[in-house]
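Only one chain is shown below, in structure tokens, and it's the form predicted on its own.
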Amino acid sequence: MSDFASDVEKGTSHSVSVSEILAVRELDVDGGTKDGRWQKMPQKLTEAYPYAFTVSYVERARQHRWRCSDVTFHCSEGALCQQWIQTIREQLTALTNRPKHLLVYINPYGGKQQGKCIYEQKVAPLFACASISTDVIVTENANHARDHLKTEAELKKYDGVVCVGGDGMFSEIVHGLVSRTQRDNGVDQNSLEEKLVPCTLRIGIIPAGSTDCICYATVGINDPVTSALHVIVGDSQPMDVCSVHHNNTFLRYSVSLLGYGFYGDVLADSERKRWMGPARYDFSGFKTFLTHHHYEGAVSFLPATDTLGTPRDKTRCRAGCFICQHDGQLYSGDSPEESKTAPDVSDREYEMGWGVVRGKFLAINAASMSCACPRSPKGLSPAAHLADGTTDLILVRKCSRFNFLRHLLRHTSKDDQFDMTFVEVHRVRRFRFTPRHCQNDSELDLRENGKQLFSQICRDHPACSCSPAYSSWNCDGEILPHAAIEVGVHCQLIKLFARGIEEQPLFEDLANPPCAL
């Protein structure tokens, strides 16, 4: 090894998987790299080893953060240096899961309006280092990315789609990509009985919004550099998608939360207070908690009886999740449960394997993932899985304001948030909700009927505290126009440039981080 040296501290041993090497580049004798970067090297080292190359690789830090680190190797012979460079590049070329050409959408208005700056300063240099070419589109209005993906984008040119923004931007990408895939394959999205075709292109999320729950739940941190590195190494994380229908008409897709009652009211109120900025969520949440409205109706659901996990077990969805692998494979075929249609709520309970729950509810939530975020590290359903073909249906019945506060506070504590008499949770494949006041009115439209009914109540009882008849559905941060909906889960319909949250104990000891060949 006398002809080979590195700038790594002497006496330490380092290793890194080839799959986590980002790039290799040659250095000139004077310390500059072939790609124009400059690096100062000791004069004695350059005299003894005049040839050098630098390897960029993934280094793990605390709290699931990834960063790009470099190690430089010096050689006494030019042929040996070239041989190492060529060998490493051949190994990287053999990694077929890595993207080479990406379509990037940047939302310049989301969050703190830093999307363009974040991409140009933190992400673009990493893509360039990894020799990834990009076509960048800065969106000009709402649904720009969705409509472009549905109609104009030449998807065959790309290995993936990257969105720079928040959860709203990600939702646009999902709707555009899924809708385009179904159209190209002749699938009718208006039919809940149709089996949707999975998307072939992976989606990358560069967090730059006011809420980045999807990124947090799939990577473990909202950090643009970490997310960009997951894209570069070509990670792949399958993910379930829920389709929401009303009267055999497709409304929206959901990947995280569907919330009726409390979370729907919070969103509806916050939309009227956009002038307050991000503070509107806290204000609307407090206001909605004080109003303490409940809503009456019936929830029918098809339980996922053949899955390994349950909503109340302690198994969290992590990288390489066995439950997602097992249940995803189990449900990827034609399950007999798929053909079971939802019974009318007038039918007897539990007909055809469906369960029916009637009552007055403060909240009806369907969590397709944990819905964890920095302010609620556990999320709404800590044991929910990303790719097992189910969603966790959480029913919070009418209770005292104090008990409801106890339930909300448990989202931030270690206590079981479902261990309350007024809370029940079911892992389901499909569900349907019918408000009490429209069980015989399949054409309910909240924009018309609900508004008329509520205004009539206000006119007749201006000083009373009557609850409104209907709430709104919060679908991943968007308000649905109908209260009566039917929801189906489509197993592993999309894939992200992610690998799930890695078990942190594996990387707690950073005294000797992996950083070389």
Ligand SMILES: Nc1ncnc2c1ncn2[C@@H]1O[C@H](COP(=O)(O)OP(=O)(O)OP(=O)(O)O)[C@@H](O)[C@H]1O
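Moving from the form predicted on its own to the form predicted in complex with the named molecule:
The text that comes after this line covers the one chain and nothing more.
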């Protein structure tokens, strides 16, 4: 290496794994790169080493943030410089997991309405630097991306689909891709017993929404540059998907939260206040907390008795998670065949052993992943796993406002939100909810009439303590049209351009090195 000088200070060594190199580009002797970028170089250096190339690579910063950094190598011989560039390019080409052509959907109205600007300023230049070509669609209405993926998109052309937006936009992509995959494979989504076919295309999320909880749980932060870099290096994170049915009819898919009672009411109220932006959830949350409605019904569930983890574990789902690598299964040997026997919702042997809980509930939540977000850094179910084939069913029984507030507050501290007499949590593969007053198919009419009646009464008598008979299900931020639902978890149905949250203790130490004498 004596013919080279790097612009990394002499004496410090720095190694970057090829898998985290984003691109390599040649520099002109005058300091300009062949791709038009310009870089200032000291004159002495250019005289001694007139040839140079720059390597762009992933650098880790605080709180799971990734940044694109450059290091330039100067060289005295042109042929040697070319050889290095060529070799690095060959190494990068050999990385087959990296996407080359992506389909990008931008929601211009999500979150703070910054989607387009975020993509153009922060993400597109990185994709270009990594030689990724894109077809970009700015959505014109809700469900544009879902319907395009479902029916029109020429999926064979792409190595992945990227959405710029929030959890709602991600949900559109999931619905489009999963439905398309089932249709192409002749699978009927209406049957809860059918084993769904996993999607082959990976999904990237460039966060530009209000909650971005999928990004938090899969990357550790909602930062557009970090997410773009995870796409470029071709990361892959499998994820469970819940299917939600009503009377053997498919309603929706869910990947994060299915919430009835508190979170359903917060969402229903907040939808009318979209103009407030992300603050609508805090406003409606406060209002819903004060109304303190409870709902009566029965929850039946199939516990995941054969699973490796529990919702009260201290360990967390992190990059390379052992539990997710084994589909959450307890298995006795190392044979790959054995580890592939993950039960899906279609397995009949699991028909036995259902549990039932009846009562009055303030909230019924099913968290398929932690649902960590800035409002609750550890999430609704801190020990939930991204890809173990289960969801954590959290039942919060009717209790005083004071106790419910204590429970909510624990989502923001280290204290255990499940360690309360009125809260129970079960790790399940499947569950059903039947509201108390639901007896026949006219539930929806009853629900709508009942809701209107009660909301009228409560508007007229704001201080009254009556609770309406029905709440709504919050399904990843969308309201479901039915209260009675049946839910099944489909293990690892989709894959994201992510790797799970990386443990970071080493970085924190390096960033604040101890003083040397």
